[in-house]
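The chain below stands alone and is given as structure tokens, in the form predicted alone.
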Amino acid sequence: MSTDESLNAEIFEQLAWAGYLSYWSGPEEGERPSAYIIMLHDTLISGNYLCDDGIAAQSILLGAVEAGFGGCIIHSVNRNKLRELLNLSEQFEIIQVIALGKPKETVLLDEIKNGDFKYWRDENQVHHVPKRSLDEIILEIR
């Protein structure tokens, strides 16, 4: 984890973020992340990690919203430099980043059209995600 500002700034340049807005290159200056945590698959402990990685950043996320603060999880990462960066041995694979801070902007779930699932941002600068119905997904057995 790391809440250190000039770390912080390195780590931000190894993250894509939000592919579908190829004109945003994610936020800016005084809005980005105060923390990111590096999750880590250790290969030596197991060789694989299954569904614990989605528990884990899901659980982090819950707690840190409970907490005030917003956070994303970022798996579109610059992984030979990030582990470069922090010195990671080979050991460690980069799983994804959660990033935490104080959100800044407004994020609205709506409700997919036409099967159209992008994110996108309106003329005031509210990020839409569009998210499948309940009815959508979950099955009904009777």
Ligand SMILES: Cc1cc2nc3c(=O)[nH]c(=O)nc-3n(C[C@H](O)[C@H](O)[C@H](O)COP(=O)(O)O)c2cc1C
Second form
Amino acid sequence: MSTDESLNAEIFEQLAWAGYLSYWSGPEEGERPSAYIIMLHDTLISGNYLCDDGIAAQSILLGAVEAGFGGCIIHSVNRNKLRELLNLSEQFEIIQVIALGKPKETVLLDEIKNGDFKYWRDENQVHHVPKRSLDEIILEIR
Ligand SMILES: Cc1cc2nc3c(=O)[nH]c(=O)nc-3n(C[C@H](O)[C@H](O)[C@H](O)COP(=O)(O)O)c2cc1C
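Any chance you could show the form predicted together with the ligand after that form predicted alone?
Starting with the chain above, the whole complex follows.
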């Protein structure tokens, strides 16, 4: 985990933000995450981690929101450079990074239209995330 400002700045450079917002290169200085959790696979303990990384990431994010913070799972990571930066031995594989901080943005969940699930921003910089409805994702088997 890093809460160090200068290390955070170097970690930031190894992350790709919001691929669907091609015109946006990520949060501006002063609005960037104040902490990063780098989730690692310790290959000496087990050959795989199944879905444990998702469970852990979700739990961390729920805890962060409960404590008044916001977070984002970032899978699009320059792993080789981040490994070098953090001086990680071969024993560890970088799974993903969780960015944490005080949320500044307003996020709205919208109902999905025409199957388009891509998040977008309106003219007021409100971040819209289209979601499928519960009716749509629960398969009735009787
Ligand atoms: C496994 C996974 C990987 C992700 N990777 C990235 C990423 O590399 N960069 C990014 O900006 N957002 C990434 N996201 C998207 C955000 O974490 C977030 O899910 C998205 O903004 C939608 O918000 P919501 O999940 O709160 O609905 C990823 C999400 C998941 C679940």
